[in-house]
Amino acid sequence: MKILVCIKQVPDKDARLVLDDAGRGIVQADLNWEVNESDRYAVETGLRLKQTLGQGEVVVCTLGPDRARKALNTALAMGADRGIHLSDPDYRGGDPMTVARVLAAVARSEQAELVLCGTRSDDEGYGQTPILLAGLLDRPAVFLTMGVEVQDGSLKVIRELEAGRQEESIVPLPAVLAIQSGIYEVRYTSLKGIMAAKRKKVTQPTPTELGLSSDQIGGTGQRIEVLSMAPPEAGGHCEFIEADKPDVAARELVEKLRREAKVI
């Protein structure tokens, strides 16, 4: 089986997010970098199944500038076989459908069984190039993916839902999985892996090459406009309640919290 593992490359959690002088994103200079957190999940996903298969190949994508093949090479050392590096400046300054396009090209192109992605970036977290992507391959797609089994052709799925409950579905191969974080734990790259990585082979394929027009991609082909970015607004504020005696306290607590907040 070959699987196909899309990934992204995202400021790391802590770092401080600046605003660009348009206010339409942030300034990127200076920044440490990191793989998406669910997308990690995604390429341990794809690795333990070629595991438990006992064949097939692990290869990992991602879209974005030369600093993206840091992400690439984090997948590369965990134990991805290779690497494609959608690297070409047509393909940026997308929206999700532009994305799912070009990732769509690329299934196509390796011929992959199984797709999987991360259920959503930790920057832009639009939660919606999984099922974009499924849709345009015709595949069927699951979101929140917990669990995956390979049974005889098919994938027996599980899938989280509301309230701690969870879904099983059989989903007939070829597949779209949108996978959640907590999967799985997910492995360290070792000093061995982190060598082998370089040694792996990654190529960078151009717009023509995956048979894609420029107006289809990028910020040309873009549906999403982001008008303006700001930090969110400080709201709230805190109410000491005294009393000398705690029935007396939680009494008026419970109060507040009936007429004022209005949430019991």
Given for the second form:
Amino acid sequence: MKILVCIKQVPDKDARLVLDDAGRGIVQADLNWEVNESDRYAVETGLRLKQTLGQGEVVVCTLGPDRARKALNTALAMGADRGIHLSDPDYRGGDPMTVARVLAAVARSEQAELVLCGTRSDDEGYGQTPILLAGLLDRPAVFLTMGVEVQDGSLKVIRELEAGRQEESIVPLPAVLAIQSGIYEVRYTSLKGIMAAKRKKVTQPTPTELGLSSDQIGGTGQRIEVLSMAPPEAGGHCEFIEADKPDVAARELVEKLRREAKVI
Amino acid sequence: MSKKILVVVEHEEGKIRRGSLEALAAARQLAEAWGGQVIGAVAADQATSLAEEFARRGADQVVALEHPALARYTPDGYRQAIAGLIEEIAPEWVLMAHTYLAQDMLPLVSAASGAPVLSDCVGVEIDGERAVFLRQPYDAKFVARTVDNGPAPHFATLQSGAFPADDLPENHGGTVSTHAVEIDAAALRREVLEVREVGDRTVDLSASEVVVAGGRGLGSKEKFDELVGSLAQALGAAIGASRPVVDSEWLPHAHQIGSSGQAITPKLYVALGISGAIQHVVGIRGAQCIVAINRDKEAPIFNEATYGIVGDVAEVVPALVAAIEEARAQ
Ligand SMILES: Cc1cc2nc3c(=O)[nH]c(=O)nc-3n(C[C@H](O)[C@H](O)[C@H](O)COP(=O)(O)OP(=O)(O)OC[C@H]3O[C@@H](n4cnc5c(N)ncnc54)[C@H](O)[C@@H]3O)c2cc1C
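The form predicted together with the partner chain is what I want next, because the block you gave corresponds to the form predicted on its own; please supply it.
Next comes the full complex, and the chain you just saw is listed first.
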């Protein structure tokens, strides 16, 4: 089975994010980047499926500038077989729909039977690229996948529901799954894996090679526009207890909980 | 022509979900600004009585989309029913609550017209003919004013609690029509085998007066047990956790608080090393008093908190335990 895993590189979780001068995005220089959390689970899922099946190919794909090559390297070091780096400037910018168009073209040209994505990127967080992609490919999809097995040429999929429930279903292949974070442990990259990754093939198909016209993709094709971005207004009424020493702050808090809030 | 705002209604066990009423409240806001019309859509095997209820609560017109295959949710069933209605009525906007169902299904519908979804919105501004939706990118560290510049229909989903449904009318008097929709049964590709509860229900946090919960910021199971445990003991509290704690198996799922765990309503809730992601916060909105301890002053949990201490849990928690014991001794 050929499995295509789509991943995104995002600023690392603890990064200090600063608004850019235009106030419509963040300053990207000087950030540390990592593979988006749920996408790491998508890679892990692909590798596990291949292992269980004892055959197949895991192709990992990312859309992003030169720095995103590092995200591919991580996935290759985990064990993915081959990489696709969508780095052409025409792919840049865009919104979930333009990204889904590009990924759909890749899935078609690769004839991937299964496409795996994370559920949501921790940057813009639109959380819909996998399902848009499924819509474009006219394939069944499952959002928030908690588990998957191949069974008689179909997939048995567990989907997370609200309030601690799950749905189990059978979905025919070819299909698209959005994988939820935390469903099992993601393997680390070993030194051996990192060395092996260096020899793995990474291609950089252009829009023309994928049969995409530039007005459908990237900044030209996008519909969503961020007019402005700002830190949230301090909406809450949090009373910060400020004291140099923890024990002073602690005493003050206990006092307030007893006398003001009357909850202890 | 007056603008139509379509709300796709979600229902469970014969009841309209609260989020859909919030979507109705948002839709009324748009419709009133534009002199437009709110249209509801209820998909089910028998949808009429839910449609009538939605019409009472503020929709001007509600379409009951009926077919035996819609007795339970499948993405392809809903997609077909809703795509057909969109084609028929040509709405300006299609709104839904930002639920698991909406995320599983709505992009399938929107992709057909080349539209992305403005997802998980927390507010809206009317700017002439267009709606500017507010989103919270980068884990709610920012608010982004966002528009869809493409042609109608536009799509948006709304975060739980962002558009209060408290002021909806009780007797709006909207009309109801029932459509027998055509569903291509061969195109229902997801065959649902079972819906089940996961994990044990051995811990019921809903009745606890005081809950102390820890998050990923505790760093390890050992630190979690030590710090959360000692504070919980000092306060006589039950122990809760954020999802990553459960995923890392520091605690069983029965302790998880949030959209995929429990919703709690204690007098006092203490969050240690928890960032305050929306999926966690929806589970604690019923708490009377919230205390947050986090080393990051910008953490969204402080927007929910009554009292906050910015600091390292490893320093603040032992001090807090000591202060509680000191106060008890007096
Ligand atoms: C569909 C879906 C459903 C979900 N359901 C739930 C749910 O039911 N419940 C839930 O909780 N989450 C849920 N999540 C996950 C949610 O989005 C967040 O990822 C999660 O709540 C984050 O947990 P956290 O706050 O413990 O970790 P993080 O977000 O990593 O936050 C850790 C915090 O600890 C602070 N910190 C670190 N070290 C220290 C220290 N030494 N002292 C003090 N503070 C420190 C950091 O500043 C940070 O704010 C769900 C997500 C999805 C996509």
